[in-house]
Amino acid sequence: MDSPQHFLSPQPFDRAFLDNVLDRAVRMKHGADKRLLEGRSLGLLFFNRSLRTRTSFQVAMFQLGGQCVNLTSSSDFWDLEPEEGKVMDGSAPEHVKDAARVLSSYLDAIAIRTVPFGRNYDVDRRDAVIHAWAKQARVPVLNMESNVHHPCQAMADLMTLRETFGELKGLKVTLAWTANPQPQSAAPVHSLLTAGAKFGIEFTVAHPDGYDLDAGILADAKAEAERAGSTIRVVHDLTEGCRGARAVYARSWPSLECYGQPTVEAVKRSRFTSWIVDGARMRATQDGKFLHPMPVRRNVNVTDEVMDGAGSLVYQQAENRLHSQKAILATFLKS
């Protein structure tokens, strides 16, 4: 049997492939390809909480004529061991290998959201759990957010930017770290940077000292950007980062210097409460639009003025999760 094609990150796919998915998403948003997945089944496995992702995937499959099987680790199953050759005398009563092969016999695809980041970034950045599922499954595995990537969010982000600005090449987009009481995953930013670089987006990454993105992902994105004729720059001042941008994409992410040390990280984070996207910073842009992958902490990540303003694309961006995921499902289920 041929190995299935998985969607774990945007990295393995070229611009033409991603462009085709975006084109299909636009057609689907306007009513094309209804009930394309009649009789097909998608398993949703959540090791972490979800609002938009769970709902949009369920509605996507329903609108395409298929069905979802919803599974949540806290209530529907248990810890699963991802490590090969492990003596399973710990908390996990079942191996990913066995769960993946059984579910592959029931389902046409498996979509997974893994556990949130933990104590050791060198371990977490390997995304061992999602890769273990992809290795063992006999059907496509779709990443609904892992420690490192959130490719479904990135496709909705690109769709929203393309709808708003048309051509993506040369578009100036700022990825802005913002204050937050608790660190969030950098996965949405990693995936948008990875995918957007292939389209030639001119990214500025603005974050405080000590809040660097994954060095390997940033280096790969810079190489992709160079091939596409664009650049990626990093600044440590939010106002400077917003200056001249056509879009500001806000997100908080953890300090890798304090990774796995929540108390130390909280003290460090408390020094940067001024990192909020407000009206003054948006006025420094070039008639800029505001994006955020949500959930949003109002008046912490972004002010109400910006969130509810005419330049906010947040709800359009969230709606596009539905349409871009329909295109992803149609593509990877090979309909």
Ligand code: CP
Given for the second form:
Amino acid sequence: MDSPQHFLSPQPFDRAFLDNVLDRAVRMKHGADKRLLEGRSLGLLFFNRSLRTRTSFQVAMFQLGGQCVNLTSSSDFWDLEPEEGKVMDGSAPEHVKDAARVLSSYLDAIAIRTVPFGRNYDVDRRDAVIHAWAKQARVPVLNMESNVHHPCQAMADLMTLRETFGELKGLKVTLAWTANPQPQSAAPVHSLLTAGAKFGIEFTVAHPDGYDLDAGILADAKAEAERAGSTIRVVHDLTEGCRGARAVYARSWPSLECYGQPTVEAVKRSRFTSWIVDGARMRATQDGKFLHPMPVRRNVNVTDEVMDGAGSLVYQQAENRLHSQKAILATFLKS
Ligand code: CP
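Next up, the form predicted together with the ligand, please; the one we just looked at was the form predicted on its own.
What follows is the whole complex; the chain from before opens it.
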């Protein structure tokens, strides 16, 4: 049997492939391909909480004539061991190898949201759990957000930017670190940067000193951007980052310098509460639109004025999760 094609990150896919998925998402948003997945079953495995991803995948499968089997770690199933060759005398009573093989015989695809261990970034960045599933499953594995990537979110983001601006090449988009009481995952930003660079988006990444994105992902995205004729710049001032942007995409992410040290990290991030997307910063843009992958903390990440303003695309962006995921399902469950 050929290995199934998985959707773990945008990285292995070229611009033409991603463009086709986006084109399909637009057609599906306008009613194409109804009931395309009649009789098909998608497993949703959640090791971490979700509001949008869980709901939009379930509704997408329902509207395409298929069904979801929704499984939440701890309440529905037990710890699963991802490491091969392990003597399984710890908390996990079952190996991913066995769970993936069995679920592959019931399901047409398996979508997974993982949770980081949160102790060592070099360990977490390997995304061992989702890669173990992809290795062992006999059906496509779709990433619903891992430690490093959130490709389904990135497809909805690109769809929203394309709907709003038409052409992505040369579009000035600022990825803005914002204040937040707890660190959030950088996965949505990593995936948008990775995918958007292939389209030639001109990204500015704005974050305080010490809040660098994953160096490997940034380097790969810069190389992709260069191939596409664009550049990625990094600045350490939010207002400067917003200046001239057509879109500001806000998100908080952890400081990798104190990853796994929540007390140290909390003290560090408390110095940056002024990193909020507000009206003044949006006025520095070029009639800029506001995006956020959500959940969003009002008046911490972004002011009510911007969130509820005419330039906010956040609800269109969230709705596009449904349409773009239908296109992802149609693409990866093709056979
Ligand atoms: N953006 C996103 O993935 O939302 P949820 O965490 O609610 O699924």
